[in-house]
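Just the one chain here, laid out as structure tokens, in the form predicted on its own.
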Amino acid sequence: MNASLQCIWIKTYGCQMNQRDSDTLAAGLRAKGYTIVSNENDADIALLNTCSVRALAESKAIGKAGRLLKKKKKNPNYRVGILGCMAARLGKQLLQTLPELDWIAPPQALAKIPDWIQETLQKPSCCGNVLSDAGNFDFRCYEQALLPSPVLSIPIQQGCSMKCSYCIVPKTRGPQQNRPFASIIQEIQQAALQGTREVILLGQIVNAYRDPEQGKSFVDLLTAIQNIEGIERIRFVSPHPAYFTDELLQGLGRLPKICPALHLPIQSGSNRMLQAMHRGYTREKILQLVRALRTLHPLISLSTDIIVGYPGETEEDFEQTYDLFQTVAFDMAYIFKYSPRPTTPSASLKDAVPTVDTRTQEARNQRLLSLLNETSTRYNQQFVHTKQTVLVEGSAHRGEQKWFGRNLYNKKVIFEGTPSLIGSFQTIRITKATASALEGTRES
């Protein structure tokens, strides 16, 4: 290793896998004697790990990644990479934009990424360096030990086989391809204990997880990990509305470590729309399920994605999407305005269908925005006045004293603490909600 390129800065763009796949990253990279940084200006090498699931998310790596090559004028030595799924979506061709980068890598071959920087930082150049690796993803890199955290990030699938007409994700992920049964359960197992409380499961497409080697279902892993002492708390995303079935709903129901909050990534309540996304799905269907959940859990937060100004997206396509959004009342969602995004099918749809003008998108968007601010500060007001179990993950960022943790329905709960309460479970007496959080005082 060059002994002058020891300290390292991880940006990360985009999703929760993104986040655990950088967290994977630096403890690879720890192994290897490097030291994570938190701060980009105390860093010898900068990477980021990007996102492509729209063009706003690729033009801010993009940006960022000019600004710090701007060092290497001063530093000849310093170094700077592009990883994650831009990188796999562009591969070389980031180089005429930005050809100083020394290294670009796609998601696929994260478990190469150590070894990979360590070997060409013994050259005099590391400029132009790229990594393809289409094959199988290597799963043992997520049983690294991470730094110890009350709420771990538990990949069980990398890639996705849907065929989602605006999505790109396998483009840049690949196929789905799930993680093998037993290596979920051992990572889990340490994570508990070194004091793990709560897993949250990642995947595209969730609740569509099959063990490779043995064929157990995705519920057959939520019984395994409802088995397993130490962990209280079982949270999943994404699930697609198409892979509810019977066997998760009754799991669900008699599984008490599943958390009653849900995210089901809807996209449109409009059935025309949907046909056109290739969703699989009907807002019937969602609108069933829906009754299924809160039959099985009153009270069950239930988040969302929208995508407003979807090619040939009609006022009344919009309207039933507003309707559908308000009768099932979701406390959170991310809304988006449609991005095209290259090689997908909906991107060569703009000389087949009208396409919706930005202002409409943006006023279709604020108009769910504000729905939303109502929906979820109607569902967090319920909790005033009530005792909440909080598991506490850090500081709030809020003032001093101040921090913050989740209760069962995933909402954000401030209170005033110390840091001796992170991966303790206290009970909240909730005295405020907003749109965006609960805040409250600690019982004694």
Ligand code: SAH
Contents of the next structure:
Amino acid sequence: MNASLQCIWIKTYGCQMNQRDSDTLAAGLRAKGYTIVSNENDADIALLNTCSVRALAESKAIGKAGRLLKKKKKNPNYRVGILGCMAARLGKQLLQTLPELDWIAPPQALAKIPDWIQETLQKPSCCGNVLSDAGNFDFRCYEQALLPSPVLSIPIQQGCSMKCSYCIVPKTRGPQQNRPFASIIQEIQQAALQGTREVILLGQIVNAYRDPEQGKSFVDLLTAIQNIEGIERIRFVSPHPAYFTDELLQGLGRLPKICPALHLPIQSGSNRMLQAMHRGYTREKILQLVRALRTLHPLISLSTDIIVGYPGETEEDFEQTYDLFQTVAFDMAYIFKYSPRPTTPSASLKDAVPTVDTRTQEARNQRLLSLLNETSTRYNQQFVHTKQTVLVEGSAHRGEQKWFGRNLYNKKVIFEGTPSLIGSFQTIRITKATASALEGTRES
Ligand code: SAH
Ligand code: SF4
Ligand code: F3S
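Can you swap the form predicted on its own for the form predicted together with the named molecule?
Then the entire complex follows, led off by the chain already shown.
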């Protein structure tokens, strides 16, 4: 290995899947002797793990890569790679904008990247290496141990075979592939031995999971994890409303380790828009599901994703979204302005359906954000004066002695403590609630 090329900085854009892929990559590179640094100025190699879901995510990464590549002028040995979803979408085309880029590799190639980086670094000049889509995803890369952590994200799927008309993910990550059941269980058992207490199962439609080897279902998986000693909490993102079966509802009632906090991306409250988006459910189905969930857990936390300004969205359609959001009273949400993604069906609607102008998009976005501010504050207020069990995750970066963890309902709780509390469950008496977090004091 070239001794001057050992310090790698990885920057992650996009979703939790990408974050977990970056952590896996870091583990693979560490195993080869590289040092992963948290400050970009300490690195001689920068890897950007990118996202294509909206235009803004891509332009940020391109801008960053451009600035990083300028470092080559002073240091010709400096290296920059673009990995992840944008590398899958644009591949070699990226070299037209960024000719000095050293590496381009899609998410499907994750397992191969550490070897490939090591090999290409042996060459006198590294520029323009492109790794192609490896076809079948090699899930074994997720079995290597990561740095110990009280909360661990566990990928159970790759890709997506749904046909949501606005979405680029099926193109960047390919069709849905499910990780073998045994590999998931093995990773979680191993993590439990290293101190992990909470797992978050990751996939684009987690509840459509099916074991490729023995056909076991998502609920079978949840049941098996329920029985793993040391794991106290189970979460999953994102379940798709169209795949929310009675079996899963019963599972939520039967398996106490599943946290009463669900992320249920609805995208819109207008049946006309839901149909145009090819989401496969109606607002009535959402309301029915929410009623069933609240019957199981009256306090359940419900969060969502919304797209405003989808082509053809009228004021009336938006009112339907506002109304559904208000009726359900989602206590957390990601609200996105529609961003046309090249090659998706909705991007080619351009002339057929009137687009929503930016100012209207912005106004709808703001209206939902202020509604969210009300619903989330109201939800969080109910915890004031209660005692919450919190799994301590780390420093709250708010002065030296502030630490944070989450309660069962996935709400961030900030309190005074010491680093030795990380990884333990603590009882916190809540004294204050805002739209985004709770604060409290530790009971001794
Ligand atoms: N698989 C998940 C979503 C993954 S993408 C699901 O189906 O729920 C994460 C979120 O990005 C989506 O829920 C959607 O709200 C948003 N999103 C996806 N494509 C988008 C686009 N073209 N413009 C704006 N937001 C988009
Ligand atoms: Fe995209 Fe739809 Fe798949 Fe979610 S379910 S990743 S929105 S295509
Ligand atoms: Fe995730 Fe963005 Fe890819 S949301 S799957 S990193 S396009």
